[in-house]
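One chain comes next, on its own, written out as structure tokens in the form predicted on its own.
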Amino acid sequence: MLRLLNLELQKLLLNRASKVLIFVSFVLPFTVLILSSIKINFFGFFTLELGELGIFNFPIIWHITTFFAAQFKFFFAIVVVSMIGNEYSNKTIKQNLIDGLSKKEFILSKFYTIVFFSLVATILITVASFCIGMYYSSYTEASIIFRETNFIAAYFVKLVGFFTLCLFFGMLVKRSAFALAFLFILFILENIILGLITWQSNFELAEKIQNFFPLKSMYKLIDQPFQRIVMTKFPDKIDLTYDYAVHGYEFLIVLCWTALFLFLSYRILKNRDL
């Protein structure tokens, strides 16, 4: 795995597109730092400070954190898919498979990069979220900080679930500006399926099925915490209550996509004519 990975790295780090891309993927989720510290003056008559308004109290922060971040996910997205494209373009991958390598180490180390490079941005967001964490809440209680840090490993398998389906369009078009294409054109027709079942039945048993499909299982694995922020404030708005949790279920349907794809991708692979 180790030699594999080293591989993988070696290529992307004698990239500078590459190794820039990498650089912006890691940075821009800190952004959720400069929003913890910025200070809004309204005309002279008040100032607001976001980190005063109990966004960044635990155990909430977990939730809004890893919610924002992986909203930059694209950036390494295009990592992804440039490591297929390169690898065509520059007739590297039948160099690599003539030198011993064989497809399933060549797909299982683009794995690996992946799993990497998602485990380092988990760290870096846990470490951020805990230190404006522990500078902002209010609450110091380790039972209490810790309560929700499910959203952490739902964060890594977010990541991973969708650099591997950025894989598999790699692997499929092998172009990368063709594979960006492809998530937007899945991503409407998981919207034109929701519109069908709708149009056949109800909104209600359609967003259970579209919650089966592959983007937007991974985005239900952290649901949006703008609502929970306001019932924070509104305790007494029963109809904001939603179910925000991190599931079990969850995590088992983005598992299996993301195994489905690797498979796929390596089946491509094995049956396409180098």
Given for the second form:
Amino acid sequence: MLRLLNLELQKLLLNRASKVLIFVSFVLPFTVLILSSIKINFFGFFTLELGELGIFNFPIIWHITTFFAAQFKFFFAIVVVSMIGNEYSNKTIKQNLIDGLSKKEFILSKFYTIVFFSLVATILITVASFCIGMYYSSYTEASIIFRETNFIAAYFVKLVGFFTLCLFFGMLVKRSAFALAFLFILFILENIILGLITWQSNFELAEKIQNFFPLKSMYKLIDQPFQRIVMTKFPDKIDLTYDYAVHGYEFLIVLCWTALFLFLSYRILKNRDL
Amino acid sequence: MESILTINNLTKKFGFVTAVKDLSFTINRGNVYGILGPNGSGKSTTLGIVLNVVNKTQGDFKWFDGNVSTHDALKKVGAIIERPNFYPYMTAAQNLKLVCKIKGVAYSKIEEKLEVVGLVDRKDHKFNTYSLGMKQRLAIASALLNDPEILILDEPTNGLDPQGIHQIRKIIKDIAANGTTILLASHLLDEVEKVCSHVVVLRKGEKLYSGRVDEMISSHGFFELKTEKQEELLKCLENDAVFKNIKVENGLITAFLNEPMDATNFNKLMFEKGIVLSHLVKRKESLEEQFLQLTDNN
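Output the structure of the form predicted together with the partner chain; the preceding block shows the form predicted on its own.
First the chain shown before, then all remaining chains and molecules of the complex.
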């Protein structure tokens, strides 16, 4: 396993474009996070301090940081599709197989890399959230700090799931730009189906079905936190309540998709003549 | 003899096109094999199948004694297919390091093999700055990294300039001299003739011949003759059942033999008939002539 990971890391880290993108995908969310956590004084007119809003309180900070950091996953998605696209355009995939890598090992080396970077991202976001939280949070009892840390697990699963989807599209179309286009098409398609079902029956049923779709199920792992922030400000408004928690079945759906995409990527490669 | 690769009734279809049809042959240790065939005869496809990049439709093949999986067997094989495929943004040394990781070979081999192909002074240059000849030599270095039991080369001199071709051929000959089994696919016949002891001839995916180069067609060779009494000689040859086919070109008579006959006997015979030869050479067909004969007649 380490051999395969090592192999793929060499391919990625010696490539300037992917090195930059990996750097951006890790550094950007932290810059945003750290910038948002400091007190910004707008030329003496007013001071903006997001910490005052209570968004850096435990346990809600886990929800907020993972939600925002997940928006930056797109940068690494480019890396994932291009690491497949490059193998095809340089024909190095063929050479790798001739040199004695099995098709299974080829896919696994890509998958391990995905898991590795998702893990690094998860660890970084955990440490950063913890530090910011300890600094700003009004409550620092251990029981409160570690409540809702399942958002961290959700973040990890969400990243692995999304990147495996990218891996699958990369294997399917062989070209990075087309793979990204497919990702966008899938997003539109999911919404069209949502619209169709709503039209045929009702929105509630449609959304329930949509929660099983790949992109939506990944999104559902970490729901948007805005409504929750408003809820904390106006606890008496009942109509604002919604289900933001991370559920076991949500994990299960995403893990199933991940396994399926991984398997399909392997099947595509296995049946393809290079 | 110990077999390295055995192919049994291998067939590959691309849609309606049959690229390889019911192909069988065996590669034994220590020989230098050539796979000959015109473009599109299924050479590359056959190599692709045994190298795990093309899926077979029917039949089977086994590496070594058949107890190892194909991808493990490939770790003991060195192969270059069509064009050199490397990561353009990596240097030669980095590219070879990656191959070492795949094959599980010590990094110390990199320097050694770059020496063999004469690229040591360029090892820290990026692959995309290399000329085609250098790329091809790097590919050979990469294939040699694991000290392979068999080296497979698919059109190794394709697209190279004469110096490049010469360099590559010299490297191949040196490798063959070390006792490494080599399988060379090519449509360049003089190339195969110069290095190979055995050939497999393919046409449209079918095997026409496999065996030693010098036994390719059942031929007893031919005489090239010149004399002042051309008319008499021709008459004499036509009446003799030993010769099957006589050609005259620019005063040079070429007479093909039906049965064995050496030059001394022939010379004596002619002299007895009063014909004095000014030019007498006994030759066997070159591989090119044999190949054309084989691919045309069938």
